[in-house]
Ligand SMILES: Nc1ncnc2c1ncn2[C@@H]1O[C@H](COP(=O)(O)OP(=O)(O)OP(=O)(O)O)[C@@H](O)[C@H]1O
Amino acid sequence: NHPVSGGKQTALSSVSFFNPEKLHSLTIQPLYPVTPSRPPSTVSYVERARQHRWRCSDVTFHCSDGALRQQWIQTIREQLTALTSRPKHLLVYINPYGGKQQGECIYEQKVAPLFACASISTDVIVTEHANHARDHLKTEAELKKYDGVVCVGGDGMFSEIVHGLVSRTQRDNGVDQNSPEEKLVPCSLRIGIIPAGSTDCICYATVGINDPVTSALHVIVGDSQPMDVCSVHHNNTFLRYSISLLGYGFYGDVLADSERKRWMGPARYDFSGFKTFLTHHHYEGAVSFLPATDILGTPRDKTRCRAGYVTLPNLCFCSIPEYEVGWGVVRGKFLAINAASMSCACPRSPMGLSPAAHLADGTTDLILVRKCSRFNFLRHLLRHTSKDDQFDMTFVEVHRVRRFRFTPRHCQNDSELDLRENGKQLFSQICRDHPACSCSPAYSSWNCDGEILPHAAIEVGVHCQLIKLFARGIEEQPLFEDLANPPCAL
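Isolated chain model, in the form predicted alone, this chain only:
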């Protein structure tokens, strides 16, 4: 029964409110009064914009009854206290060297003000060298103080955070990471990623866009998106965790070549990609895999992983014995062997390597590209940039799996697979099997989320929902795309 008048106000306040029914964030706090008896207040909220962006907007209102106005504010504060999903204290790592080296600027100008408005306190660490964040999380960080960990950087920085948190969690729970059969303990802290890298694949797969403000708002409202993580082993020795892509052959060769050309900057990826395409190396080996036969959906069903997608916990990987489900084996010559645990979408490949891959179903999509002509391989690569079926080619096959192993053909024993020491030993083997000087080398390298693995023979297992992100998956938004001015429901 009290009049409320609206008017735009640019100032943000320091108390936040989240309405689960309308998926909006509200903030309210008294501003300087227009008159002593009728001070205005500001409500700030999250609204959806185009292309999966979220933005923070606000509106000023007046209430003629001061007691009623205080009652509104008190009620909102009580609701805030009851929202346990929203973080209050975060540990933030900033990579000042990733992407265009804008990490610190992005955080200070776009993210920190939003965290302050939402009354989120932060402890910020600017990393000084590679694996700084990983090592700090594994040994020094007092994790019990925080509600989550946020990284400002690219996919490499995110991988550091995952390795630090997962390793710390397994150590604290007495889990042996060197055993491929171990069931890993899920991490209790959620991870936020503020994109400041070159590709930001993780943001594209979990939010739909690499926008720092959008990612910060997902952290503020306390979203939670579980994600699978793959563990990679060699000879019962843990190597790395993979979150997005494991690639042998083409993508491994591109990374290995680009590492030798860091002086070129980001252009090295394009140069190395073109060079690797022209060399057209293929590699012989055997891929054995445990198919995911107990789930709905296939890599070719065109069912996208979107917000609200439900994964049944009992269908997740839990060290399924080999005798329960038959393993498949594929032998041959391959141009590429890829395992995608998510779509791997990015600006250059909006659909990704496996458009129907899911984030939290306990599986990875194993993509085998057999030896073919350069023209056909180019057709395959171009499919990543279109909406056509990625796998509708005779030389490409894809399997949704829970585990897989790869053994190169020239592997006589596991001790030969240390790629850092293959040198002359491998050269003699190559010359015996391939007399031509221009033939393919015996081994490629595994590209594990942008890092080169030291072994070619590996075993990979998927651990269902091992981590959680401050995200909710990509939202379907045909309604919002069609509206020039999306509604701001309060």
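Next block: the form predicted together with the ligand, after the form predicted alone:
Coming up is the bare chain, nothing alongside it.
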């Protein structure tokens, strides 16, 4: 019975104020003409747009009955206060140099106004050097003050936050990160990613799009998505954590080359990818792995990790003892050894390196690409950009595993590492001087979520649901988008 005006024209009764999905804040905006006794009320809410984008819309109500209006406002406020999953205080780190160096601008223009509108208070730190955020989280940050940590940047910045939070949590709980067998303690604070990087693979694979406004709204509504984290060790020494890709051979070489071309921005990956494809190096070694049993799905099935897919914690851990499952071993010459703990979907590859991988099932998909012709490798790579099955090739095999180890054929010990580094430089110099030389170096590097690891021989274990993100996984696209998502109805 009450007239409505503003961004949307709708009847009061058609708006469900009690649906927490819909509302993230209430603001009272005086519109004109306004009589002091009858100011209108504006409610902001989340509206789904195309391709997994979320947008903020608002609807303004005029109510002739002042008491009723106050009652509505009071009820909405009570409902919003009762939503305990929504963050109120956030610690924000901005990398001003990630991606196209737009981090600060993206945060100030697109994200900060939304956080303010949702009454979220923030402490913002613009990083001054690499590992600033990681070290601040690890040692200094007063974590008790916050409901979550937000990073503005790319996968590298997210990785810093994960390392800071996971290390801090283990230290606070007396857990030794250097032991590969140690069960790690999950982090209690959720992490939000505002994408402003070059690949934004974590954001893309957990939200469905790398869009700062969408990610900010997932933080505001207090979404929660658990995620697996891999620990990487060498000789009982902790090296790094990995959330997306651990890649030896092709992706290691692409990264090593692209790091020298950071000045190119995101285009460095295309340049180095093409160059690495042409060099076509293969690497010899043995991969041993503990297959994941007791799991739902395989890397080759058609299931996709989507919002609402809940992994029961008991499926995260194998009920059969390790010695009964038995380790598999594959030896040979490989163009690429990739472990994808999640799909690794990104704008370059919308289905990702392992389209059926799950975010929080305690497993990683180990993809072994054996030495093959350049033509066949190109066919394999191109399938990452389409819906074709990149595993349906004789030289590719994929295993869903809980742990794995890699030992290069000429396994180096620590004293040989320096030799290896010097040898690699010498070797690459020789190859540069003799471009016709087609032999492969003995070692590649591991690409660990975009960071290069110093050792080729590594041991990897998956820690199920060690961290949580302000996300909900990729939502299924409705068949008839316009019908399923009319304005106002969420």
